[in-house]
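Read the single chain below, which is given as structure tokens and is the form predicted on its own.
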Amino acid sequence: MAIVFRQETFRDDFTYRNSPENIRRFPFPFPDDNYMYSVNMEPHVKGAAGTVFENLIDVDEHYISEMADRALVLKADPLRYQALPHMMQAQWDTLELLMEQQAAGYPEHFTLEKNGDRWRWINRPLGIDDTFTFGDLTTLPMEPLEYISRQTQGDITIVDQRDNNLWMDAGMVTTQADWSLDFDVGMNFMEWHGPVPLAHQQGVFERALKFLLNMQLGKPIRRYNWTMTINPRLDTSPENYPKWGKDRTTVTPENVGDKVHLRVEVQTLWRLPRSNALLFVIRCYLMNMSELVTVPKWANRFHRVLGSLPTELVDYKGITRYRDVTVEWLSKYDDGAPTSAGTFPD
């Protein structure tokens, strides 16, 4: 069934919005009614139909709306995307992935026809058209990393494989919960999760970079993670703190319910098959609290998480100016009952 997409900003007059049926899609993080660390990756396998797991590659109803965002932010910056030249293999065989992907999972919007290595690639939403010939770089406009991420919703990364590490070395981050893929390019697996508190004590990210370090061909993987934003803003950057840092003031009991929004990324981990890096695809998801209370189930589950989280991770996470008031909103909808098994809506 063809998706009806929305016409909408995030940034200025923040006219983003959830229609009722993707407020039941949302990937609601929590499984339980407390927050703890874990590494909480699972193979990335398709799902029940009406979720966002429905296809290995989601898109949605905000899918045109989120290209023209980042069509913004890389004219303002267009070092958003980077990538190091021996990663040329990689950004074919991301290409390829998330061209078959998007056209096996809608059909109706996204269709690729392969002639050898004379391919065509046709994507409606967004009136695209082309021929091109797969590893020529001279027959696409751009290179193919930045021609596929702009058209694919979520940050992309692909990260090298050497020295028994990870190393980001290309990508395309224009949606991300404060981090700079300019600062972080280069980078290994250990030096750009350096920041995150707990985790570390606790062998968290140990136990992960073992784990990415074995994955094989055909069994991708995904985790959660999740954080806070005030308003629908997508562009979360250390580049653009200026804009939005100062959002966080701005909340009052009045206003929680359209200005705070759960800020939530699935993050996909594919091996590629010919340079053998890995890609991280990093689709952010965004539900304000009016939204999220509309199911029973999360109204009660993330207020106890969001009451009960460490000190350390509301600091982390940026939220400390505007967690309490979120919390006190939230108990409202709290009914103390017990909650079910799992993250979906009852």
Given for the second form:
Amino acid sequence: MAIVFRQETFRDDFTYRNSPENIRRFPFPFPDDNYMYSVNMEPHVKGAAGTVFENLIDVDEHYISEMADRALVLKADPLRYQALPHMMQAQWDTLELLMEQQAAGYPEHFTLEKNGDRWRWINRPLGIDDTFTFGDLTTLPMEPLEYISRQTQGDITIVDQRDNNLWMDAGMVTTQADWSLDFDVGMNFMEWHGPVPLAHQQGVFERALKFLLNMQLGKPIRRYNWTMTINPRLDTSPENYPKWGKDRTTVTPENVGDKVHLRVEVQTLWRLPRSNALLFVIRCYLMNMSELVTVPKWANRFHRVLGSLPTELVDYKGITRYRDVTVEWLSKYDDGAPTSAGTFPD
Amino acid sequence: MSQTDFSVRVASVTPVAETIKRFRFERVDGEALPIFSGGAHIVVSMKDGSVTRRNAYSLMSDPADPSGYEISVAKAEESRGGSVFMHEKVKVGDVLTISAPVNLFSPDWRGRKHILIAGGIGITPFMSMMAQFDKAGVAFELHYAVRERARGAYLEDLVARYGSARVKTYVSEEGTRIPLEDILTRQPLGTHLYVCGPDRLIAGVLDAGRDAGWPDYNLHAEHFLTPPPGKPFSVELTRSGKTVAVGEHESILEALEAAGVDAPYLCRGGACGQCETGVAACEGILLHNDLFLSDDEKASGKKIMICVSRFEGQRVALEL
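After the form predicted on its own, can we look at the form predicted in complex with the partner chain?
Up next: the whole complex, starting with the chain shown before.
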């Protein structure tokens, strides 16, 4: 079934909204009524129709508008895309994977024809029809990672694996929750995860690194991360802090429903074949509180999760200023009933 | 643990040199195998009567060719059964199970130049690496030593394919040896060195590299350990409640698999860390043979790598 793509903005007048169907497929990340950081990794396998796991690379109604927003970010700040020279093979691996997955999941929107190394890529939503030689840089209008990540929802980083560590050596990052590729590029796994409270004491990152180093071809995994964002702004980067930081002071009991968004990242991790690098696709989903409470189970649960969040995490996630007013607003929608197991709507 | 496995048919068996055979595998369902990266290995599962043997072998075919995988198997002088089975029992048309490729010996792609040093059957991971380097236009040099010409696999083939400027061969029986010192002292900045072969060669090359002032980060070795034999013992498993006997020529992992206990593994050679297992009780000595655990972890007695390590004493219980 063809997706009806929305025309909307993630800045200025913020016209981004979710359709009722899209709300129900939102990747609500909380399996319990309280939250604690954990290595919540699971195999990235296809899930039920009507969920974001229907395909392994998810395309939704926001695709065209997200790609337009990414182009605006890149125009203002080209350093949001960076790739170190030794990552070229991994770039081609990534281009192949993202083309294949999108074409397999959405044949009405994307087509990939391979004739040996001569490939034709058709992206109908964006009006692209290019023929190029796989592995030959001169046949694409730009580097392979930039090319395909301008046509894929979600931030994309490629990490090189060497010396028993992972190194963030390439990426396209325009929809991030307050981190910077320009700052992190070239760092290893321990360095770029430096300042997360509570997690370090638990050895979480040591375990996660060991797990990732042994990730296998053909067995991608996924995990959730989440935070909150005021206004449906994709680009909440440190570079742009002056633009969005002050938004956090604008929340009032009257505008919580429209302004306060749950921001969920579905991170998928893939072993790449030729380069042995790992691909991280960090896909951001936004849903405002008015949309969230249309699902009664989520209204109950999110009220409880947010209310019981440890202070350190409230501060780390940068939601201190508006957490209480949001909990108060959500309390009107919590009927006190127990919530059912799992994350999906009842 | 569940693996991404493929059912493959043996498409060809080719004698390559004395005691070395090459096997080509193609998928039974005719589909493509995954493209892989130079230096990767697969685990081959062999049904030998009631025993399932699992051995890791480096892939030596062109990583960009998904039509089939090739490995070369040297018949081990003290075979634990796997290489003898491959040599004597496996025939064209047989069906085996292989794992998806795993790479614990990946090139450092930042390298401006790659020096590959192979001893004997240690040549195999370099064959896939060289195909990838050649295609990518990356500079490399292979130095390949064998004991005697008759046991040297692919000596002429490699020279013919990559040229004598990039491939140097040495035959110890004929008195030619790898001129390590010369190689180590004339490389441009940003060169990476890789060694695969007998333990003695690996240790010698790594030591010489350090002595010549190479940073550890530029020295890479493929350590594939074979589970060493030892006295039989039994392990108690705290989760499944079973007690499993481990034979003299068997690893704990192999004994568990034979007893139907699902245990995680990847390399089966003490390198990757996947089979790390908690030790619940130990009255005796853990014989750590792996390259993964730190000295402190080994001394703590709380963890064991069940693919290569053993136990001697009264009683050991594992968290499985």
